[in-house]
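A single chain, nothing else alongside it, follows as structure tokens in the form predicted alone.
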Amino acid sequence: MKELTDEDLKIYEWQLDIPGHGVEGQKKLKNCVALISRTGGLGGPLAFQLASAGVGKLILAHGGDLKHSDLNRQILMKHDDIGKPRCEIAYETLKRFNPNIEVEIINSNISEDNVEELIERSDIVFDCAPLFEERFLMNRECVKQKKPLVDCGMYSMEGQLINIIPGKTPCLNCIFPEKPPHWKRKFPVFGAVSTLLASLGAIEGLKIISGFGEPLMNKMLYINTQTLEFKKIPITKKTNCPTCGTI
């Protein structure tokens, strides 16, 4: 296990004081590697935090160039880099911010060629991909690996998250035996709801990593920033779940 520096110490003294985190939880941290799938609206703010907690090293995993309709939400990027791939945008932002930290990128989303060896090479994955598709490949490959997922969804005002422990939680399938119908590619959004429910997806993900806290467990968050509405929903393991029915 890589120890803490001198400037590890000095750059997250005072998150070390956080109950029940500490320099064996800021080890942890540092010797965790991180998948994030997409790093758009949900997953830039996301691996922004990851990278500014010192988690040591970020899988980004995000294909296709930037353009203009993606600059209202997508903080990593830059209007001069139009039409320049977003993951190679995203790996300059977050080492000018934490050269400290490992950044790998991977020009592709999520798909069946690469999702188990994704996976196999990650600690814990971050869901935010916009797709259904693709967050059903990652709850499954999850549960089969036993890795901790964090999926962050959202849609227009609202948003949800979940922490899908395999053998412990319900997993994605059981909530959403199918894609809800209503779900496409292109949905309403504001930045500033995104990078809520980013934040909130990296804070559980930390405490999943480091031990600390009470990661949510057996529920799901939804959030109604249309009415600052917060709600913990109970999620229930389905043993007929196609799966994690087995689990």
The other form holds:
Amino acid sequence: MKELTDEDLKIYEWQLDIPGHGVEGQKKLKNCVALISRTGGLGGPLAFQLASAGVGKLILAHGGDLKHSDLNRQILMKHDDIGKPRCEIAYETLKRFNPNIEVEIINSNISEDNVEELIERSDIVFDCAPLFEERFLMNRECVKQKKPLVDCGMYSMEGQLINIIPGKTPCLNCIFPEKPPHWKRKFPVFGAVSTLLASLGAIEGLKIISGFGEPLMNKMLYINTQTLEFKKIPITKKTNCPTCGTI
Amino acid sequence: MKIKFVFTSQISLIAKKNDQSIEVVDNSSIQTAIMELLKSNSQEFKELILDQHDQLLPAILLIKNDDQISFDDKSSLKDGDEIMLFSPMSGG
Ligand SMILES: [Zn+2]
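Taking the form predicted alone as the starting point, write out the structure of the form predicted in complex with the partner chain.
And the full complex, kicking off with our chain again.
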């Protein structure tokens, strides 16, 4: 296990006194590999928060180049970089912010071709993907490999957050056996809302990795920022779930 | 009695509102209340919630006050109950 350096102790000084975290928790963050699907409105700020907290290695999987319509929420990006691969811009932003962490970029989205290998190399997975096929794929593989999955979603002024801890909580398919029909890839959202959900997802991840606080278990957080309503909805594991029913 | 439906994500976008209160007969079940709600909404709205056999789509959750209930729940709703129609969200 990698130890904290003198510089680590200086950089993370303000978070080491968080009850239940401390130097031991910070060491766990330093030795953690986190996989983040996409570096967009959710994945980008989430990766930034993990980098700021000192998570030792981030693997970012995101295909595609930066467009104008990404810039209202994808805050790791810069206007000057329109047309460049988003994962490369994310890499530059994160490494400039925290050069002491390792950032690996995959210039493609998570798919059947890479999901098994990427999750094998990770300790925790953050699902910030727009497509339900990709989300279900990560869910299936995390359940199979018994890796925690933090699932973040947003739409308009709303958000959802679910922690999937295989063997302890329902999986994504227990809650949503199928994707919603008539789903459209483009939906309304403000960057402030995606950043909020990203921060909450990062907080859940930090709690799970370090072991402090009470991660959201067997509940789904629903947020409506139109009304500032936060609601924790109980969710239950389905014994006949095709994905996690046998574990 | 009055039942308040709360809409989420793509359902509220199509409904163009966040909630809707409707009058239903006393002791109505969730199915009866949903069918009543659909009378004052568009076909597009209906297709986000029910399949072609008028069964709840697997992706939609029904949250009564603070707990999930099933579409087949035969228990009677009470005046003032709030039902959230929850449609899953994603990233981007
Ligand atoms: Zn399951």
